[in-house]
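Below you'll find only one chain, the form predicted alone, shown as structure tokens.
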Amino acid sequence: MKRITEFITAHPYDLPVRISHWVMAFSISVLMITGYLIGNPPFSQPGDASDIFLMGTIRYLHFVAAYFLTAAFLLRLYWGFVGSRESRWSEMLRWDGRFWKHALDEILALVWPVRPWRLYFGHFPIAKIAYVFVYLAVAFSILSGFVIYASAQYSPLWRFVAEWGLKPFGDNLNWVRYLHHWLLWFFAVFVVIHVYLVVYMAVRMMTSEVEAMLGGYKIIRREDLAEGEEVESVA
């Protein structure tokens, strides 16, 4: 008898999660490009500096992207406490025995493709681990970026931010700049791995996390679900 395939429609990604994801993705891309150019300035352009203002434009784009990143991060941080189940930090950080079993299965499936690749309603286990480190990196990049910016300002508020922001680093601004710059390469590596896994899953399982992150809905074959996922709520 031919087996009938059952499809399940899930709605794991709330609108605020999707908005914050794409705003952060765009902002981090701009920040990586402009940050690299700030650390490695391009050659001088011909013409009057007042007409070109190349580095000033690069720094301006860097600051604008930083504010967008901050707003998106605060939205995601807030929604992690009030959003739906898959959006909450309690679900993102639920690293119990079953979680580590699923994470190990994913790693083995990546290393040995003949093993079955299982699907989840929300984020995949290894994605949850990666996102925790990414959010921590985003938080540190925002804090360190504001400390660097505040150190060049003279208003009482910014001087206060600079004074207290530098204390955890021994009042060493160069150390803050060094760590802030190296976060660029952390995000660069993450972006490459992230895009690769999205494409890999789309090809292997014929499902797209991009579509789910755009529209919020994910269509999954029941037989592809990981063990225990049947008890999750679906739309």
Given for the second form:
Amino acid sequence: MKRITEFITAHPYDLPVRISHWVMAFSISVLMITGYLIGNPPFSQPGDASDIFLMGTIRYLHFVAAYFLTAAFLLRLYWGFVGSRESRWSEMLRWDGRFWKHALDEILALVWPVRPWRLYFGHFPIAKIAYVFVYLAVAFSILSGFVIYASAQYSPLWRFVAEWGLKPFGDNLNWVRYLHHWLLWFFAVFVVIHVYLVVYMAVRMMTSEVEAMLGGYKIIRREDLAEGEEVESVA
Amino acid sequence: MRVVVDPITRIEGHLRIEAEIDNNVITDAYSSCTMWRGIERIVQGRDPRDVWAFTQRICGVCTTVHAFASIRAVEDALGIDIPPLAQALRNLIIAVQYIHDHVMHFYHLHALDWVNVPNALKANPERASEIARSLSNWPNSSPGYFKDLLTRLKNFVSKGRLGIFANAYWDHPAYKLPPEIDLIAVAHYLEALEWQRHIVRIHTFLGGKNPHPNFLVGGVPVSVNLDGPAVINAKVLSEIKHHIDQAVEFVREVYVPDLLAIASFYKDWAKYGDGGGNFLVYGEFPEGQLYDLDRLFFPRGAILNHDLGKVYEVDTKDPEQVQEVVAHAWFRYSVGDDKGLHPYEGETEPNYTGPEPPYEYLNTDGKYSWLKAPRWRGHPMEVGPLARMVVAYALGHRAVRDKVGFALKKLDVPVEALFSTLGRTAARCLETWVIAEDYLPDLYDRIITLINSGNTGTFNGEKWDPKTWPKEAKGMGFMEAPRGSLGHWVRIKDGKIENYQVIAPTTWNAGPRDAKGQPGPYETSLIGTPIHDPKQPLEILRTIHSFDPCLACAAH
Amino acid sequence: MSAIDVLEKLEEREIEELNRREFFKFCGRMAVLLGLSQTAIPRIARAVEKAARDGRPSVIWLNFQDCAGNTESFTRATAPSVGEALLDHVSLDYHEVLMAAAGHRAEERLKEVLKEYSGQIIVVVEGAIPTKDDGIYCTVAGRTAIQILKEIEPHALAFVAVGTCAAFGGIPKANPNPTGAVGLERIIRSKPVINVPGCPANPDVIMAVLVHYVLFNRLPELDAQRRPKFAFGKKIHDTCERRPHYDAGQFVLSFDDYGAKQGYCLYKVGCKGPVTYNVCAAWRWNMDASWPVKSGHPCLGCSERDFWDRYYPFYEHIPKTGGFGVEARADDIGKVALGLTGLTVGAHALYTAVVKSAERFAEKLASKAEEGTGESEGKDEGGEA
Ligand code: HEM
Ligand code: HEM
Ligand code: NFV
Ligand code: SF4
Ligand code: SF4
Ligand code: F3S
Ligand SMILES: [Mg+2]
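For comparison with the form predicted alone, please write out the form predicted in complex with ligand HEM.
Every component of the complex follows; first up is the chain already shown.
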């Protein structure tokens, strides 16, 4: 006798979360590439410096992407207080006993793929941890980036940012630059793991996480739902 | 009675002299350096290519020399040869450093021991002009010039604010110059202050600034491109030439005549200030690579006990020759403080045992200085211009023999007069004269010839990458700094500084006693000097200043 | 007295006519720096002349854990030159490197000055201050630097920390800081401290700070690091003459290469101009002769706090990190980390695929066996709780 499969439609990611995610994903990609080039500039052909503006253009792109990233981040920050339950910081940071049990579950399922894979209305548990660090890193890159940026701007406001923004870094601009630079590699490693896991889930579980991030909805088989996930958030 | 002079002023750094005086004669003396930073420790673990910048900050007066000794040590350790133009440009920097440093020492640090500023106010400007014109062709010598200066000085003094000239030993009877010569010297004090700003521009062209110009392991940081707008081109070369001419003229027309004129009033100072008669010179101005020792313009060698008949060979890498002792220095050796250590094995472990400040006297029976006591084959050695002139003279260096001979004749004193306060001060001037006339112009021509022949490379980058270095290496960079022989000994391991030891000229001269109780040259030079008034120990200043102390160098 | 009068008065003095011209150039520069219009030049000149006529402010200069590089630098000042400054602008009442008096006489002089000008003295400090072991690493006349400073502090109008050592601790403070060296701001609490960093400080900046006081009878405006804004408001990189090459992406890759001969940007050989505030590029050194970057060497960032440790290494854009076998740059390590991550996820993907197909194979076998027994129940992946 076949069991009836019950499907649940979840709506974990509000529009602002989705917009901010894709703007961030795009701008961080641009920032990584342009940032890498700023730190390791490609040697250009000899010629009259006034005709070429290669480095200038790269930096320009970096700054444009930086503004997009900042906007997206601020939007996400705000939405974490007012948005749907799954997009709230309270949920993101709810690292209680059940959460750790789920995290262990997830790890075991990765280590031993024969184990069943559980699904959630919102983020996967390990991913939550990663996102918290990603957001910290984003905040830090924005902070350090704007301190460096301000150091080359000479209006009173920017001078203020440059002078006082340097204080937490021990009044040491080069230190800020080093930290800003090293961040690149944090993002690079994160993106590889992140995209892999997203694709992995899609293939292994045929989940619709990506669609959820794109269109907002995902469809979950009730029996795949992790133990204790509350049903009331079902859309 | 014990007389303390602390601070010894008009020197670089923190020097304290304690002298025992009996019947108005110094019977014993102690030289103490009272500041230490630990730069030998600070460079440990750093990249050998960067270390010149650290060691350079040992001193901002002889601001180039520790950078040179450092890059030479690293180049020696890693086997880096530098292009001929780089060597010539480095020599240019060194030559300018000598001239700048010696002139400033004479006028701004030493002169006030002999020149009485208030006494200059009594001068007759016409008479001063006459004397000045009889001494040299220097253009600033009109009666009007001296009159204006006198007015300016009187103006300055009349406000009762003597600034840096206040409260000196101006009533001391040992000041002997006529007011006109005092006035001329004051004029040149101010002119030299002005002049020096110009000639250091040569360092600025080549190193970007002075004090503390930039250097580079493997060459020099500047590039030559006669058609380039940004680097060394004809404009820069002609400015350099202009300043060389200015330097040569000032030495020839101002410094040398002033020295000879002033010295002729103080010939009694040829009796005092003998530093012991041992002289050490590492050699300077390499014509080829650094270790082509027989191609050094100032030759290497050592002299013991005033004996000009024998010049000993010097090997700075021989563990038996150069050693440092910490018996009376505020340091500790793992092998025991009575042993000497060659700098390759050197240790820098501070161990202050002196009195708790504020204090009145040091305990001179124990440790009493931040300087180690360097010894050559166990002997305390004097280094510096006098050592260089004496060794070159003994080896028959033509230019040195000519100029030293000229001065001895002019002052009508025997060769032995060199071993004194007066001799030391004169040797510095004569050395400057030799460099200005017999070295610098030729050097400039050589630079132009090299550039003309297409030899424009200034950097050898073959061993720039640490991957090309051996796992372990050691090297020694020597140089003749203006104040004397300077050595940096470096050990490199896994691309990093493992041990770094510096012995500076003033360490040799100002160092304390060793384990056997042998005093250093400063200490020796003071013994036997009469002190007219222990409350105004001008005599101590004269002799100590004749060495041109630099304590930041000495202690590092 | 009108400006014309001043000019005439000045022209009368045949001494060092050139210096007069330099002097006016200086006044002009002061005007620009201080944000005044060119019409202020005669006023500035007059103020300087006035200071020369009546009381010059008392300046005392103390040397501690220093190399005298800032003293030397001070003597290279352009307008006024140090000779003019000493005779006409300030009364340098104590400076061990230059003063005639020595020993007890020097100490005596210091005491007199402290008494006579108490509250009006500008105290210039050169060199760091050692704090370890009760400060015994630097004493003058038997007293430690700290003891001397504490004695002088009540009498000072303000302190000027010249050079990176006095301002931030500088080289004595570099790792491992053997003597516990600190900058002046850590010692002086009750009086203003003006930081004039640089190793050494630029002569014209030192002079301008003093002259600022002579001119306006007040101290210059300072930024958050207590540096005078007129000198430390811009970065080297933003005033650098090689900047067009930076924007074009034209770099010196190795000393004396093609780019070096063309005067390309020194970023890739470690230039710290992008992170350094100083006047070098704008004012240059030694009467416009040059400045470090112009002469082909990357800026070391010598006016920045802790540059010996944190603007390090000098010839690399990003530091090498020890402990990775051969020295590796942060970017090399990053690339390796990235590569390893890639390999790990690749391996995991493969691993999952293998385990999964093995599972499917086992299922197939099992279901074949089931068919044999005739029992049939739909089995779902993850069916057991
Ligand atoms: C994920 C985010 C980011 C990454 C991975 C990143 C990466 C980088 C890297 C690697 C550099 C080169 C640093 C060097 O080696 O000198 C750099 C430079 C810079 N970044 Fe970012 N960055 C990010 C975000 C930002 C943001 C939000 C700002 C804000 C304005 C910013 C502003 C700058 C500035 C001003 C520079 C210096 C460029 C110059 O003046 O030449 N960055 N970035
Ligand atoms: C620079 C690149 C990227 C960054 C920095 C990034 C960052 C993030 C962050 C911070 C979240 C959490 C969202 C939130 O609740 O705030 C997230 C979720 C997600 N991202 Fe990305 N992302 C990147 C690229 C991508 C790409 C290329 C994909 C698709 C292939 C993707 C798919 C997803 C999905 C499906 C989720 C939801 C996963 C979950 O519920 O745990 N991301 N990402
Ligand atoms: N002693 C010493 Fe120096 C010199 N010349 C050097 O090594 O002065 Ni500052
Ligand atoms: S800041 Fe530099 S120049 Fe000034 S005292 Fe320190 S080491 Fe010397
Ligand atoms: S040389 Fe240095 S300061 Fe000048 S543009 Fe290049 S990086 Fe900037
Ligand atoms: S090293 Fe220093 S002197 Fe200027 S160019 Fe850089 S701040
Ligand atoms: Mg030493």
